[in-house]
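The chain below stands alone and is given in structure tokens; this is the form predicted on its own.
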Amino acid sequence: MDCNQLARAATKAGMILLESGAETYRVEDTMKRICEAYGADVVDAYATPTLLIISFSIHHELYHNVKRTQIKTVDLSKIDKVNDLSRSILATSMPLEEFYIRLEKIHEEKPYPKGIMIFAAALCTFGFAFFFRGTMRDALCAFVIGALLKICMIELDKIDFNSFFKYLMGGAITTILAILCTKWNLCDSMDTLIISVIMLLVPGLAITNAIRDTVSGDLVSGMARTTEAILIAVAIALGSGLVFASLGGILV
């Protein structure tokens, strides 16, 4: 067995569930798992939200791998997939090279097609606009604005549009689009159709892993998935607060 392959697979694999938005002891465990599976003995993995190592023993020699990773999603299949093929590998007997054909194929898995992103998006607004209180009328606005914010942030991600200023322009375009629905009185109430857009954006994915990382004592990843989750919140609140400072009272 070719054990610096042990170490890219591990890693792989870690970084497929990391990009995907999986929690920081769920990477460590199933790097952790596959090294064993495949017979390597003192195994240590550490993951931050940018970050893989692997050092484990075979035969009293000392491997490891270092892989550094930048692609944020929410996949909750390829996270599932990884899962289940990590766990399937003492039960089938799978040799390394055929574990790592089927990581790749798992990473080369293409996302949903847009248009069923863009129209959950919307389906998500339309929906949480009643849960706020809304009326039909701003459920429908913000139907039609969740789909189009849905539509640029697909556009923006295409060109590795800088995080931060993605979720300003999110915040910034969903304000715009609300404030003249509420002009040309295709609404009846602006805050209503604001607040359920923006929930597409909030980051409830980062907030809850910085929560369980913190809880399970994994400080560094916890500290910086707080950070992200706090930068993300502060890029919607500057893009909508820009918006209303500068064009509010001209558009209302």
Second form
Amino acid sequence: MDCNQLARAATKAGMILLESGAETYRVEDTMKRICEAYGADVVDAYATPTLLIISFSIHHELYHNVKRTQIKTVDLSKIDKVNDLSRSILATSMPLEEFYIRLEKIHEEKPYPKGIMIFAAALCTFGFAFFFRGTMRDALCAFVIGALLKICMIELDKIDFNSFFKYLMGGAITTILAILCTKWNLCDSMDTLIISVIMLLVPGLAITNAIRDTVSGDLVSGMARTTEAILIAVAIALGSGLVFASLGGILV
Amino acid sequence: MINGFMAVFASLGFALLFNIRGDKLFAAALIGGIGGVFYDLLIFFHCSNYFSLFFACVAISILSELFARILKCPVTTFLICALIPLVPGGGMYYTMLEIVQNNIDGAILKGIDTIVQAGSIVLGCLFVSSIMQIYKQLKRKNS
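Output the structure of the form predicted in complex with the partner chain; the preceding block shows the form predicted on its own.
To see the whole picture, the full complex is given below, headed by that same chain.
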């Protein structure tokens, strides 16, 4: 068996997990499990949101691999699939080459088509408007603004710049559209409308993962994700505050 | 009650955005809805906002652990989608609004309220995941 290939396969699995938004302990666990399944001993795996390190020994030879990663998208089905795949190695005695090919296949899977994503975002904000005690009119406005915001966010995703500015733009776009809705007397409560649409941008994954990482003792990742969550929240509030501060006097 | 149940749509939307497929999609939406109804019911019975958030989170976490075992997939698949409706986006917004209106006292009040709300959610999750860790250790010892 090619030990370098094993190191590469383990980091690849870790990278897919990390970039799809898995918790740190799951990433480390999966990398360890893969190496142990192929007969490595003294396995050590370390993961933070931006870095992966794996080290193991086979026949008294030591192997390492380091991988720089980025948090990109959230794709919970990839996490599920890599998790299942790594658990099935022992049960099916899968050769390493086949394992790597199947990993590649999972890596190249696409999310839902754009139309469904936009509809999902609209559905989200529609539900939130009712959840925050809005009326039917508010909910319909939220439906439309949610769809528009998602389209804007997809377009912004194509440009490669920092996420702080992206979320700031998201907050600003939401607020402008909500102010326009109020001005044209389409909704009953502007506050409900803005809150329900802003929830689309809220860093739910970062918060949940920050909690779970901190609890399981991965303090570095926990702190990193907490910072990420706070930064996004500040960016959203700042974007919507900027619009209020600059346009509020004219429009409202 | 009905307002709370509307969290189903919110969770379903997020489940779609996070690329969950098949029957897990509906499980995630259902857990989100139950969490929302739980929160609404507790508010209806005059519990404090923090207390309601805490217990809604406990309910969501327990259901997520349960469904993760039934459908054989990671807990976060359900937890993330179901928790999002409870995140204090409203608090964040009102804090910002007070700052823009140059009302610092109000902003501090709202800001602390938001932080405590987020804290209640965190505590609710912590509570269940800590218990699950103890349970796993006990199970390992017995086997």
